[in-house]
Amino acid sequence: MITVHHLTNSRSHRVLWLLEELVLPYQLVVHQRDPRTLRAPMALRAVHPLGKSPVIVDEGRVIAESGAIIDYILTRYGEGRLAPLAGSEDGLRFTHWLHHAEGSGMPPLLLKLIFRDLPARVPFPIRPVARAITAATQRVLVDPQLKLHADYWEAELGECPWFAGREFTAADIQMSYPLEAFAARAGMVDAYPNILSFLARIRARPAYQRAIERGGPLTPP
């Protein structure tokens, strides 16, 4: 059986999703984010060197990185399930896609986060000068790549209601963090309805739901 180790309001909800999907039984393994820091728990690096999650034990192998999981479960278990024919144009774009949601999506979310919240985490007395040097930055760098990111996935969604063509598959799952992260950090979704749906239909699926409910909520910061 597929041992999850789940990091609680993460990017492994991804994972427990897609197990629910396939029906497949898996045990959960609950890691708690520190209450100060939001960092992964010291005891994850006992299970991988990098100490993050997602990461899956099965058989003896461990395995990181949600496109990788993803991939792995899905050529093991998927038995065709939630991936288009591989070569044909809808399982072109299901590669894209799956490999797009961390090379290219994730980034400037995570800048995003970063610049929003170091002011904060810095002396008072230069809380100022940190606020203006974040702000320029966000408004000169990372905002107009986010904007760039969001208006190709709406043209996207636009064409067709899910990332790899139809209908749903795995690729949408992996897509589903930074969309989620990019409705809570950039204060400009709902300029974009074709992303809100995407929200709506996979919040309404029931699989999704019950990842919810074993693995905790998600709200990214």
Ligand SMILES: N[C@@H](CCC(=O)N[C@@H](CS)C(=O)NCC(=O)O)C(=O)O
Second form
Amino acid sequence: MITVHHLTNSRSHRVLWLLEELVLPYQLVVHQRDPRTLRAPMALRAVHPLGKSPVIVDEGRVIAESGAIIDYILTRYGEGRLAPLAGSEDGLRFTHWLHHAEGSGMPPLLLKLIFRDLPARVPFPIRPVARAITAATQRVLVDPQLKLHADYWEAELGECPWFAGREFTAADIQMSYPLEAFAARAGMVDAYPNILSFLARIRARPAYQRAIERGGPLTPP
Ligand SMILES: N[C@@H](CCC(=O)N[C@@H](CS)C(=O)NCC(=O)O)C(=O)O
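We have the form predicted on its own; now please give the form predicted in complex with the named molecule.
After this comes the whole thing, all chains and molecules, with the earlier chain placed first.
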């Protein structure tokens, strides 16, 4: 049986959600984030050298990186579900979004988190300077990149209801975290009706909710 090392309130919700969609049994090991630093506990480094989540263990194999985990689960246990036919037009879109989520979607969202929270973490006397620098960096560098990506997602979701085409697939599961994080941290989601509709549709799925019940709430910082 697959063991999922799940960090609370994190990307690994996607793996639980995928397993729930496929109705596959899994063993859950929950790791709590440090409430102050938000970092994963050191125990995760005993599972994988990077100590990040998600990580799964299956038949003695340790697999990290959410896109690779989704690919592994679909290939091994999917039986053709939640993925378009390989090589079809939708299949090409599917591969694109599976990689895009972490390769292109998350970096500007991570920068937003860092620059937004940095002033509160530096010594008090230099906080005003840190605040001025990080505000300018967000305005000039980060926010335009967030808008660029969100415009792209919005336009794609205007063409098709789901990222890889007319059917819901695991690409939507993989893209869910960038969109959840965008809604939580960019302060501009209200201008994006297709993204809001996507988020409402995924949150309404019973398997998404079962993953929340097992792994805890998802409210990206
Ligand atoms: N690209 C990796 C990112 C993994 C990652 O950064 N996970 C975060 C959870 S959202 C984490 O473990 N953070 C805690 C830490 O770095 O200490 C993936 O998609 O699996």
